[in-house]
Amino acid sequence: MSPSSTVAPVVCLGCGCGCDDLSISVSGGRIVDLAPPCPLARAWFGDGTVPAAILRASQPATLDAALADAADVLAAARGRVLVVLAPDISTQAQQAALTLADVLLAAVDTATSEPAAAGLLAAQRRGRAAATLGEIRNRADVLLFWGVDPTPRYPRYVSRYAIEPVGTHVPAGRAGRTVISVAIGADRGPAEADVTITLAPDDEVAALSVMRAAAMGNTLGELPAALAPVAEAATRLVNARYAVVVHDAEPGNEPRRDPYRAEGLIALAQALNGPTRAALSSLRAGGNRSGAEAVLTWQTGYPMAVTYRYGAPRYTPASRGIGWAVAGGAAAILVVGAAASLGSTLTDVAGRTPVVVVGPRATEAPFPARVAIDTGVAGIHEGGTAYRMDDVPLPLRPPLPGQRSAAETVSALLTAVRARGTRP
């Protein structure tokens, strides 16, 4: 690459979106900027260095010895292993993981277990009625924003997909379109909708028994003054000729929500099916999360908290894996994608179970590891497939020259694992 150039298209894993449309100035090595702009991809990008460093007891390491040695670990504590697929790694480094999880019969799960367990459990209960990003920016004249602005964590999602964009069926763009935001405490919504309705968190939930029942059209009564605004916005929806229900699937540090708010959200998008067509689209937050539960799922046929101690896979949600971990069950971990989007949950455990951590940013994770081996970024340093929160997966461009590959490290990890004769 020479010393400046420009490299497009480009995909940011800033956020769920996944806008495939970028172009990436990078000069001596290093990102210097982006178009189009966008504050939560420049924050992603940043200037594209990440560290490059392996660290054995936090002692700096040969990749052979720390390789060695975090091989030595896991293979001990087979059967007894929990792997975590963190964010910023490719589909094809979440896959070498599950080969390894499988060799060590360990739990997996994910980064985002946690916040998105309520929609993943209420969608196998009832199924989904969903749609990808290009057909709601194609066919949606009617949005119900419900407790969610897009605007600060998935920043395009509005002039791209769901608001101002010019459609095939809806060619005034926003002029052709209706705009409903549901506020839910201090959950708002977009700030520009020209329907707005404001909930108090208990009774969201009957809100949208009401909306569905009116979708259903069944006869509603006598209402609350609470819920009669929700009654007409359920007719509006009706009367779209393409209706969508925006939700944040992964909630960040608001109070915790009713349970039941991700199924009556399913079962609204369904009810409104029946008279008109709908769909729910799931915000979900980038760094290719959505691709580990697709990893996943088309791995095992289970999204998240899988097991394989028992020699096949097995499903565990009511017992996922890092809450296992943290309650004493794991004799070892492997945390491999960036360990930073885990916060503090491993800091207990990771003091009395040794931690290894392959991914970007490895050496800075923020609970003592093991073994620490920093690789590139998926998208940035390297290439591979993501996945979009509407489970479209997109090829990666990354615009730097790759350093040390997760899906490269990963599977050097596998093969000294197998060569301690852990499996036949």
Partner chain sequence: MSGLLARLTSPLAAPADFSAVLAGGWTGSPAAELATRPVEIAGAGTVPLGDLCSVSGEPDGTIRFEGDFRRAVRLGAGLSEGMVVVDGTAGDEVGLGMAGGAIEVRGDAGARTGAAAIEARRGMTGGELVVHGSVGDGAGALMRRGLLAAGGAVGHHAGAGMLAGTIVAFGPLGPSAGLWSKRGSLVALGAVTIPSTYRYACTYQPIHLRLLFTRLRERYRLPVEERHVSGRYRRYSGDLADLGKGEILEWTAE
Second form
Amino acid sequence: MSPSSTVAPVVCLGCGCGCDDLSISVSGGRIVDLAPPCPLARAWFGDGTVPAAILRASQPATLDAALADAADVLAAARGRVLVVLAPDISTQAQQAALTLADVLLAAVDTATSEPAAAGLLAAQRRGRAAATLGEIRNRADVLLFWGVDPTPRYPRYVSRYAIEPVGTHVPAGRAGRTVISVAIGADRGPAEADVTITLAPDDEVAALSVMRAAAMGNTLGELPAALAPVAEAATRLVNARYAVVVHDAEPGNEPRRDPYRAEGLIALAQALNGPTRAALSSLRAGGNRSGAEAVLTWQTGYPMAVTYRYGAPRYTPASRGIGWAVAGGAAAILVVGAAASLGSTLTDVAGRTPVVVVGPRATEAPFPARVAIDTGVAGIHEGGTAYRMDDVPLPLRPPLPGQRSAAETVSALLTAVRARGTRP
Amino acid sequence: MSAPDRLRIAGGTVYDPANGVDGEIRDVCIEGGRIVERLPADAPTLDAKGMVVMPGGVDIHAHFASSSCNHARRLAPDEHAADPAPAPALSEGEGPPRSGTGGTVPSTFTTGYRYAGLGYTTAFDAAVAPLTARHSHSELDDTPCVDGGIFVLMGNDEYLLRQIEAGERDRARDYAAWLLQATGAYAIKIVNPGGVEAWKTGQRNVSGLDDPIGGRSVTPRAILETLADAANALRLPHPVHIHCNNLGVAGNYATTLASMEALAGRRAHFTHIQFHSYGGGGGQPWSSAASRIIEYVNAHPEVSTDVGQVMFGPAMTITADAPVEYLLHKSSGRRWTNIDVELETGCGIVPLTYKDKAAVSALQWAIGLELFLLSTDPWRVVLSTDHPNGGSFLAYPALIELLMDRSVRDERLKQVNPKLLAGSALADGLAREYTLGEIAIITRAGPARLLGLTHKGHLGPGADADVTIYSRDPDIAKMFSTPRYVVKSGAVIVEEGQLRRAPAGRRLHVAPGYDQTVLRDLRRHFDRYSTVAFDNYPVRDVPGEPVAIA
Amino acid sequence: MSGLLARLTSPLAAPADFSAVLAGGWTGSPAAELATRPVEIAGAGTVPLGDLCSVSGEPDGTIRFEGDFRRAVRLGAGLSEGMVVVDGTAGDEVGLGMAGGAIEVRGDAGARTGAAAIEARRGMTGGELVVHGSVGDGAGALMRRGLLAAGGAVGHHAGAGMLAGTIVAFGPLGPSAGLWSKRGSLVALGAVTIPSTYRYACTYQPIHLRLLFTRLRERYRLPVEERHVSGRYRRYSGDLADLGKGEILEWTAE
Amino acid sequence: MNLRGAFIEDTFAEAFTMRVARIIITARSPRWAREAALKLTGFATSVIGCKVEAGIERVLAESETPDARPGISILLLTMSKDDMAKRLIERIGQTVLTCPTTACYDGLPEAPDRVGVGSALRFFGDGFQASKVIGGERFWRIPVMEGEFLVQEKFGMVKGVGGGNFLILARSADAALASAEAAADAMAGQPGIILPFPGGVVRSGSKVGSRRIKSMIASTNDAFCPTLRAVADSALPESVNSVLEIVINGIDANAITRAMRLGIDAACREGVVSISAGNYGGKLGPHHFHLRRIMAESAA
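Please show me the structure of the same protein in the form predicted in complex with the partner chain, now that we have looked at it in the form predicted alone.
Shown next: the complete complex, the earlier chain at its head.
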């Protein structure tokens, strides 16, 4: 039994907060404790054990044989391959996966949720006013939580970034901040708010519009009673030194979401920069999802939904890759990353289309895979870089190194595919 | 076929201004990635008879590998869709060639390929927020063909402002040294000193060198002095790289002159001075103050500049000077991204089109040309478009043509809106035409010298074997946009105008020494205010050894 | 009408993307050439139009689509010329980002009729899109120029982010009409809920509507009534959450 | 050649190429269309002094106007395209924009040559103006106190003919006037023409230049002034004691020919000695309207 040790500071990819101050206690090749005791971090790190198997047609196989088979499958399907950048891999693994996608003339999809995708598209139309998380910590004196209480899904957002901390320009910490909570249907705001507003889902975009009109200094007629409190909140935002609007870019509890919500939030935060300074903080899930979007952007110009099928990247946000595969368009699928996140999406497709999975717990994928190669998890077993929800890149300091590397495995797969000839 | 270890570029007309060679027919010998004195007679030969041979181009100031650039890429899917860039047909044995997209901010691989296709073999990203340096290095990993690095943003950073406020200039210097190393950067970049912090506080901007910043007793002047002194004391190869206050504001030439005077006697590089050479303001229309600025530069050998020429067409303004971008957004109505970067700096992005029929665009274009044409020392007034702010780096050949051919310039001048050109020396007819030797200075030898890159920008023995070979063409723009051969670190990467190899570039960064006692204070600062742990902050795996400090 | 005729030979089994059929130039193309244009069928890849439709007739700048095109999406997307008639009901995203020419749908049309492609910053930049029946949600989003008219109801979020142009609803106009419109007009001849960020200006007779109605009646046979032509309209300015130079013109019996 | 006792001289009217625009004014009632039209066409007899020649072409029924309201069409003629743009902007701006309930449209939609009018007048809207493209044409909506003024962005123009004419040589001033009135009445409302002078009639025919003052462009046509018969080189037969001229501007030569035929036919009545026409020997204007040819075709 190996002696116990502590690794710190470690980045947690359990959510998009990307807290990088964790101390991980390791003993006997397992994680035995961590601090601070964030529930999401506990779930993310677990005891750090992951399978390290390789399966080919559900049978154990050698790495070489699995790579050879995977390469055969992928090379044969060149031009009709879907590459999924699934979560929990490093930026370096994502870079390697995109190289492979380019060589395979593949379509690429990411774990970007539909609400998050709507936000990306809206930001392409309008730009956006944002800030890194530390700027919220250091400057925000009025915070508007738009249908989100961060605590369940982003447990340390409130203590590390938004409400509680002392900042360079908020020396009084919590006492120096006004917190406005807006509940929208089933999406509640934080309990510790100073002001609470409740909106029906049908009113949320109208409410954003009313606030934006106020930020622009436009006078409106008499408002319906449901929107009057929002106008008051707008006054607080306008009078802030540094206003921050926080929302969850991932699916929430409220099923009825206005498709224009993301754009409304972006537009409001931009407009608030007329009378004051303001930023929109978009809460994003973890697992280096933001990294996938960053790498895709620098390699292709587009943050998601790209296809290399036509010889150069083309943007296809209207028909995302997984949808294309589900509809039968793909002849082979390569999942790089944690397949568990794909849930049942690929179950039907995997029955008729060969799927290769390289990533954490690949051999436990919730669908039949032609080839599954387990790797370590980024940030637990594998180093490299991962991105926080605010696009700040963080170095991964794996507390349990030694698992098969996703980045290296994908590179090996690339070599095998190239050996099969990739020129038409 | 792998790249030959040895290569004789035979019989070309060589322009190597750093070594006093101005259009002489001679051989350039390469061995082991370096220029050598001579080679055995049986060494492989590249026949360059009748061709023009120059060192590889060196871009002293561009924006192509940063978190900000990536935000800008996201903002322009339409540009990418209009400019797909299929993978080049590289030679067998090369790594997989990569497809990408162009537009004003091309994807990384495409950026590297296009730089190489232009005969540029070294380039620096001139504005990287320290917090995102790791991102820049990742992008540079995916930007082949060019050696390069990053300039790290300082001058609006909380820690520095606190040191200046406390009179701790030595600690500020040590901090600068630490930050350069922590970010794997090559030089210190100042953008709108204090103005970005002012923007973030709600003060919105500073208007001159002596404005207090965000209620502190720190001024832009103090920031300039502190960092210029730090860079010089640390003996950095490149002095502090300054984007002055009041960029793009009518009448800003006065601020620019005041900044130059504030640092008189100190080595300093003032970047994209075109954007800082405007007269007018205070109710007066915009006008050119190029001659005022260039007179100062001509007379002060410690000052160096790049021009930041505006070229007509689409551009993407990307800058840490976030308050400027807000104003640009309001005046143009175009989309706008702003990212406040904690404790350090800002980032603003607005797509823009410079139209020759727009009076201000035409003035900016003319001012840039005036600066070039009135410069008496090409070694200190080098070429840039502040890519992609004033135009794409792909516009360099067109710019070179404007400098070399007065008739082209005059023709173009006739097509632009003349409304604000009264008082512009260009409108009065500047006859100067740059020679090939001078072009070699402003595009390679000069930038390399200003950057302190002793192995770049020349063809003397020991230099990096980065060579660009052009077929002579009466169409100057065409000649410079399609080099016949490009040699990078001794390997022929462009053959007959086609990119055939795409080696990874070398990372150029510095690691000046400093008093480590600053670390304890810094750690305290990080623990209190930063959301990134002090131990996670430095980029630990910057490839390549730091450039030696003389 | 003579001209070209595309008659569906068998029902569409899956959603089929027609965006490549009429984008760019087509009016000069003979039937045989049009029959080769690609239609992407969800999951089944790309087939030539001729596999789905019999294409006949002589080019004269018009084409008629006959059959059940409910599963056809993006019919007439990017249209820049000519007259397109869909004899029955069309699917989603008819006339997406069209730039010119005219589309007349004799039945209903689906969601995002005449809207912008989701990655685009502009929707229709010109032309006329007339639907005799109802139109789905998100119609005319980001319209830059042009005319979208529906003989029936129009869904929610019509004209969202409009830069200019005109949307006319003979039936009820759904909620969030004109959201964040900069300029442009929504003309509501039926019921409409005015968003909170639009402000009432006056009740008057906008003369330009008379021109518009004349055109809709004469060219497209829409059911324009005298009360529409000579009636009075309540003008609301908005969206005041944006530039505020747009309007909703609500017909009133007052 | 004689027509009802009037001698048709073997001569021709010599006319010039001018730019013609047609504008359509509509209003809530015929009254306000007419008020605007009268103001707009006021003081527009001759380019020599008015820079533009204008007149009401005809009254339009509701079914004939773009917005299905009562309307009036007007022709304006100038010597150049630039002049036309200026005149349209100043006249529409001063007389139609100001007039209650009116709107103003281009009446030559097919003309490829177009000048911006609404595009200039829109600035009166001080940023509150809005435009609409309907059927491929852009219109400007300019807010005014009454409501909105709608004006088309561009107006077409074609090369037309100015200065078509004939002269009525009569025994007495009464006979000349009665003849001219009859001619003008017969020609009124004919499509494609206007009679730019008061009531369609001119008494002050002119000759080119002046005998005395170099700078004058035109001076009285002494050869046709009955009072000068004894002292000038007169062109008038002994029996003629008064001459009146009808000047016709048109959208093309055919329109003028048709109108002249009607006008001359009506003019030939009791007391008219002969019908003549003004020309400069055929050297100045490209359009020649031969009186006998016109009237012969009429007979045929």
